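Presented as structure tokens, the chain that follows is alone, the form predicted on its own.
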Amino acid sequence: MDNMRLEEHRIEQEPYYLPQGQEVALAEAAYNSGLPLLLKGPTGCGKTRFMQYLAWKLGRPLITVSCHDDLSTSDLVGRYLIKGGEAVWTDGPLTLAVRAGAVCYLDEIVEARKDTTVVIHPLADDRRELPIEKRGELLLAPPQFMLAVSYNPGYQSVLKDLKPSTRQRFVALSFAYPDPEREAEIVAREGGVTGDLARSLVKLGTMTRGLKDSGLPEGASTRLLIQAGKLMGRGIDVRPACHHAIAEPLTDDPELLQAIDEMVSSVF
């Protein structure tokens, strides 16, 4: 059963990823040294795509967990389930990744409960081991296993931040939105639009990122620009495509919505 679950996480085709610097070489060096990765960066800037590309390049399955407030240790490690009148142990995604020598990616780690994140400590240091207390088992990670976590520093607070005891176990890579030329190339490729249209979308995205001082927590991500491009490729006009794929996902504030719509008008 675990082999069947694992096959679902193999990435057969090379994901499209445009490097911004030395992040691929650094991540490979960390993997070969048995070191875990911490990815920092804003929403939609390519952290998840980077992990997909890295797992493909390493030839390892990628098991991704989207962290949230209710994520428990059992959700990660595993639990006993009643099947046919018997209590049967079922591995959680973290345990499955360790057993299989996969890459385990905990997305937005700061959203998980503090008592849950503690379970990764022995995996993220020289011990590279996972205690499964309910089974009285200590699982040693094989050399092929890699732990990676991510978070968005723009949303961190006193209540939602990584403890120094956690973050100092990791090799940290900072991600940002690509420079305009690279971002336009990504939007054209992923959004299926022309180079000129992609450059206009990137210009719009850059303008929205300047609204941070006006109350907008984050401007348009590369992901949103791609989504707008995809709508345009399906025959939606530029302005409604930008409104529904960029403005509306960013804010509910009427004044900010109007400001973004005016930016669309000025760009297109």
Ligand SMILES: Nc1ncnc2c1ncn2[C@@H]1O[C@H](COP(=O)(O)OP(=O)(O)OP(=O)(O)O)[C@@H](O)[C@H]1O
Second form
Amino acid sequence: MDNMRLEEHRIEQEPYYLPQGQEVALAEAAYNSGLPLLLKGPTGCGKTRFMQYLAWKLGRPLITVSCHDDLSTSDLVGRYLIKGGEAVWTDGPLTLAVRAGAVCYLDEIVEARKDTTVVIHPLADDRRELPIEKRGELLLAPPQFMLAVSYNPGYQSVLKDLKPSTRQRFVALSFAYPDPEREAEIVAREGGVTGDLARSLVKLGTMTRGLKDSGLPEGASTRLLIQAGKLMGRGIDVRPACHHAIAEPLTDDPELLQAIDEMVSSVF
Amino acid sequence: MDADLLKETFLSLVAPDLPNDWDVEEAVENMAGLDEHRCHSIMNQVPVIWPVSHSLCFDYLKAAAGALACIEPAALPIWVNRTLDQYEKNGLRSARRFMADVEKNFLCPLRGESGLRFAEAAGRLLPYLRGLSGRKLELAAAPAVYTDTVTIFVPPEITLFQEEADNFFLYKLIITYQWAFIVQSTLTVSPSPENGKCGERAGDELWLQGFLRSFSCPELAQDLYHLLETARITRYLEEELPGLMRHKRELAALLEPVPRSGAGKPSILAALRDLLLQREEGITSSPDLMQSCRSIVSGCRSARSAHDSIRATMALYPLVQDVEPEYIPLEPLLYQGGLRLDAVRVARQALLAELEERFVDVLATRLLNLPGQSGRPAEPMFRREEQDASSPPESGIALIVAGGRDQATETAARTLLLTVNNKEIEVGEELNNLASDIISELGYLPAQYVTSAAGRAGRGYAPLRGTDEAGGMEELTAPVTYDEWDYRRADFRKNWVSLQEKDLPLLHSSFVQETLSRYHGQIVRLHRQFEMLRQAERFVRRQKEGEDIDLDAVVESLADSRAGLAGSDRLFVRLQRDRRDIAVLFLIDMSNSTQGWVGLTIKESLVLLCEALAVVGDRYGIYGFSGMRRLRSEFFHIKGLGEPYDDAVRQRIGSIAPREYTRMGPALRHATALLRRVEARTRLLITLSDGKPEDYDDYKGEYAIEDTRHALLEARAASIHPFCITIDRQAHDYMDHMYGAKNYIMIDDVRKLPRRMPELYRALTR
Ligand SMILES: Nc1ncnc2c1ncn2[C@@H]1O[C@H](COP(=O)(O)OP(=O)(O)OP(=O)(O)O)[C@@H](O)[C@H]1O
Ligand SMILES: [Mg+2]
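Switching from the form predicted on its own: structure of the form predicted together with this ligand?
Let us now look at the entire complex, which starts with that chain.
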């Protein structure tokens, strides 16, 4: 059963990932030294994609958990379920990853409650162990296991709530939106649009990122640009595509919406 | 009316002048089909116009018949008056244009449907500009279009088009062109890149000003340069913003000035403009010159920098002067605006002065904070590594700019090294950025900046320094400093405000008792309403999943299955967490404008609110704020977040009284800091104020609004929901901007507040 669950997480095909710098080499070095990874960066800048690529490159399955404030320790570690009248232990994703020597990626770690975050502490330092209290078991992580977490430092927030005791266990990689040329390459490929269109989309994206002080905490992510490209690929005109894939997802403020639409009509 | 009769009437009206017969016949032609009454009302205006301008009068006669199709004869005198206004202000052409479209130019404004005002469009235009430029540029309305590289000045209103969308587009076009002039260094061009961006020292004139003055007719040189740059910028925008330029072409006919009619040969500049902006019609006029210009102009097509235009100006100038020795000024195109080099100079000086001040300030602070730096700091030394790399400083302060400039990309890979007594010291990001800004403006870092910083540090100049957020919440005695947002520089004024937390005195009074009995009925209702909001943390049994096994259920299920029944799978206990995990902080404006019944009602509202909140069990705190000037912001403790609602709190509510001014920013920031320390699913910051933020000093108007807005953004960034309740009789347009449309409510009648406040709170937290 667990083997089946695991196989679903194996990445067979090389995911498309365009490196922004040294991140691949750094992550491999961390992996080989048994160090956990902390990925920071704004939304939609390639963190998840990077993890997929890394897991593929390392030849390990990738188990991703999206954190939220109701995520409990048992959601991560595991719990008893009753099957056919018997109480059967079922591993949570974290335990599963540790046992199988997989890469476990906790997305948006700051969203999890503090008491949940602490279960990763012994895993994230040189002990590399996971206590399973309910079973009285102590799992030792094999060298193939890797822990990675991500968070978005966000708008002006001072390291939103991630405790220093948590932070200081990780090798941290900072992700930003790629430089315009690379970003255009990504948008062209992932969004299925021509190079020219991709470059214009990136130009637009860069403009929206200049709106911090005008009330837009975050500008358009690479993801949004790709999505706009995909709509265009389905025959939607440029302006509605950008309006619905970029402007509206970014803000509800009518003036900002109009300003972004104006940018669209200037750029295209 | 009969044409001959009309002619006769006209001649009698203008006698003893004797205008040309044909002109008169042509002019009255259109009126032939009109009835007598209309013809008379048209003719009645002739004595008004004729003495002002004969041509205008003929134009009027031609246009009037058409005008009467949409206006009443009685309105004709008003229309004529407006036409004469136009004529006197902007000349014949403009008056003609005015008469040409009665509907748009006369009737719409009469009905109040005139063009687009800047104030209406600014909310959309400013973010557009900020997005475009990625840096802080300002917009302002002014009679003429131009930019000083810090602010772009646009007309207060655009009425050129009938459609609002088109008028808006024109604003956008103007702004885009002016922005392009800035980023493409049209105004800050320099002779050679080696001299830095501008090559000028603070206070000196722009290089461009000197360049233009070297011509016998600087105005002509300036017009030529501006034209060449406009052409270059147009090509640049074609590449960068093709959508904008496509739309511009669609509107071109309306944007470009009406071609001169009649015999008047277009001036050489006008012809050149047509050539440069590729409007072929204009070219016929002066073929020989055009031939020689053509080659230069076609060379300009490949111009990539302002410097190319400088060279082209030098080449074109003598040719133009040969053909047209007398300078005929050319009205700039609307979106092109004017070149105001003096304004640029002044703005850049101000910018540099500010940079210098900040640099000196930050460096002095840095020097003062060096460990073991008591007494006089060492004598300053300054050098640039390129010049003097061999001999390292033995003693003193040195600021070294290391690393070269990458001219091609204009990005400066510089590092600033601060050496004090031969020891290298971390300069910090702020200083590094400032130095970088200064170097990109001036081309170098003036030595006297370092000297004055050392001097200031030596004199024991001590700017406010941030103290750590420390101490207990209730008895915060040490003053706390906060940054303040300066929208003009798009950055914080560091440690600008000093805020002191104080206790409100206990006051024995019957105020609370009286309020309770006065609002008795209301309070009973509140209790009932708020009870429904209350929810506690509890375990729910027989769940499909949960933290723990529900043993009862398991036993039952086992028993069931043994008995051959299908056992239930709802075997878990789950902790249903309290959904009302709310912490709220009320911030009360205690400025003296709340004097009188406003203040009293606020206090009553607080009493009612406390009653309601006691039922629901949310954590809440109440604080007041007031103060005077940036060094004395005061923050009054009424009820801390963890504190119970007891007698002392009631007495402090009783002693809330109006004090001084409303410096909103620091109070919001302090409240945010208090709320940050509280763990709660939802954190609310509710401000109760009676209007505008304002302090005794320059904390007023836009500055105060922008700082308040920014403080609210900071709160939001800390996952705190700010909400403002404003007691004010009239709606102000800045409210949306300051608070965000959904984050405030206006209460026009303060008497409603005691009832409204608990209701509002309930709605907010439901
Ligand atoms: N460097 C890159 N190489 C290839 N594709 C990329 C790259 N960066 C971004 N992308 C594309 O952008 C999309 C969004 O990236 P991804 O989902 O990895 O963002 P994320 O950083 O995980 O965002 P979030 O924080 O919101 O989860 C990807 O699906 C991918 O198409
Ligand atoms: Mg992701």
